[in-house]
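Starting off, we have a lone chain in the form predicted alone, written out as structure tokens.
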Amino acid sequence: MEKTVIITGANSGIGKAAAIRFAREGYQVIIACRNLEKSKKAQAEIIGLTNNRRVDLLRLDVSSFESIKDFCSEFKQGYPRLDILIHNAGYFKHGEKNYQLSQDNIELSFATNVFGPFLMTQLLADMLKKSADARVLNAGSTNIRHFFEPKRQIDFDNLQGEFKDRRPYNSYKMYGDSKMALLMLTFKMAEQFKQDGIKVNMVQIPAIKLSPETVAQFKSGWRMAARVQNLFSAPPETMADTYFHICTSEEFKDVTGKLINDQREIMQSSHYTGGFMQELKQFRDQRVYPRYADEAGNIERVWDLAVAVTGSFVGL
């Protein structure tokens, strides 16, 4: 039986290199993504590099509430069920010095790598539930590390820039926290939707070479901090290859709410204590991640406020 896997941000980097691997296995690879000129072009790639048609493209601002909704409405009028859910697109606009507010007025980075992927998940669950191996996938990052750091926090109260004008934005410290925050996410989601035999899972990510394109939106001088990136990162390939092995493989058949390493380990809590040895062993250790994020007033607060902030869109 055929299956169907929905790929975020799939017109470039690890999310076209993810097409290219679903639609050279089978799959009916569906790319979902904002500008459909320019994915047009990586649509017609795709097809080309694997000879297989099935690969359809449908548009998608995951910043934007009513983007998703009308994603979600076409791809159930056209497709029996989902089998597979990748949540790859994400916002991060290095060396940004200004507050940048989504179309429902949520600072841009939690708008797109939040509070988007967690209504699309909710709004596309019906159809995640006929699949008899459903999973879903959320891009997480190393940048989650920051949050060893003993005062590191989530500034809850600043989601719609009501301090813009009292604490300057940093682009960098607002990717972390929402990355953080989709992972308490994925932890909530995984024992939401357990019963429904649907899988949630989250991959830590390391840096991957950037595509010219994305480089290209940098400014200067980021841009050149990009390239020099580029010359220690591993290509897309290796992270695309670790999103097929974590959403197809009887290793990961049965596992839900963890977040994985790219080296595909099973990550735990930090058991590290204080002292400076022990931290310094801490950051190094990619098989653990911040205690932050089992904190269960933290998840709470997270859960409350992305069905808060999606409002009329879920019934939960």
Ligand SMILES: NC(=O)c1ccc[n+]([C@@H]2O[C@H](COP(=O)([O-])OP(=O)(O)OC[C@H]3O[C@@H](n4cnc5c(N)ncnc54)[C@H](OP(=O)(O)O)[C@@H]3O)[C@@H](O)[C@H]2O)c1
Second form
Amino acid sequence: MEKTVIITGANSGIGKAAAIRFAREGYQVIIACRNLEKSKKAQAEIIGLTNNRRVDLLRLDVSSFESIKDFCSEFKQGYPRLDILIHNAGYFKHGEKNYQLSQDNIELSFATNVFGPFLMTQLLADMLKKSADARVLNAGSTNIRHFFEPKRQIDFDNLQGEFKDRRPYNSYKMYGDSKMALLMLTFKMAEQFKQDGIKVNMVQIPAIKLSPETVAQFKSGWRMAARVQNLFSAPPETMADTYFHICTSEEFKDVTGKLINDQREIMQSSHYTGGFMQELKQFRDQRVYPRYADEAGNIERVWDLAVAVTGSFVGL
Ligand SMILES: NC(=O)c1ccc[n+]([C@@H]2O[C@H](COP(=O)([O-])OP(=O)(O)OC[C@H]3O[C@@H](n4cnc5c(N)ncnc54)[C@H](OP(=O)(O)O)[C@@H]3O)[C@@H](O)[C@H]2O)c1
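Structure of the form predicted together with this ligand, please, following the form predicted alone?
Expanding to the full complex; the earlier chain stays at the top.
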């Protein structure tokens, strides 16, 4: 039976490489993208490379609740079931100094990387339940490793622009905070959907070669840094293969509520305690993540916030 996969932000980088991988394997692929002009070219390229004509483009701005609602309605009208949902789209703008708000008045990294994927998963849960092996994968980042620093916290009080005129905006920190929040929602949604057989995991992505279009969006100065980093980074296809493995293999069939690294190892909460050497070891150990992610109070706080901001759309 043909399987259906949705990949958000599949017009470039890892998302496009993943769309090519799934299309090659004969999947019905939906590329969910906001910029239709640019994405039509990506769609044609994916079809041309794979000879799979079942690559559809549906409009989605994942930072907008209204757009997510429209996307999910359109998907439900056109397709019988959803097997795999990959929340790959991500917002991160190197060097951005001005606080960015989404059209729903939410800080843009959180709107795109946290509340969008949360709302979309909730709205598509009924379609995922129809699959015999439903898997949701969230795109994480090694940036969350800054939470090994004991004082590091998510700035919960500034996610709707409360202090936007008084606190300096650090897009790098906001990005890390948003990926940490998404990890906590991954844990909680895995529990929420366990009885429905929907598996929810996150993959921790290290530096991967960025496309020239993405680099061009960075503030000047940061562009050069990104080009240098690109010289030492793996191509997007390596991470696309990992997406494919986590979402299709027998190995991960029953795995849920986990953070998985780029070596495809299931990561654990850090067991390192006290002392400089321990902290150093913990930072270098790619099999552990910061304990902050496991603290029940933090998880509840992110969950309550996600429910509160998306409430009128999702009805939780
Ligand atoms: N590359 C890395 O080093 C790295 C490291 C850690 C984590 N990651 C994560 O990996 C994922 C893929 O990143 P990438 O490296 O492949 O970068 P990319 O090529 O810039 O891809 C990002 C994609 O997200 C899309 N996107 C952004 N905001 C969106 C929105 N509001 N609605 C719909 N689509 C949106 C972009 O679409 P547009 O073309 O319309 O902008 C683009 O297709 C992201 O979640 C990123 O955070 C990447």
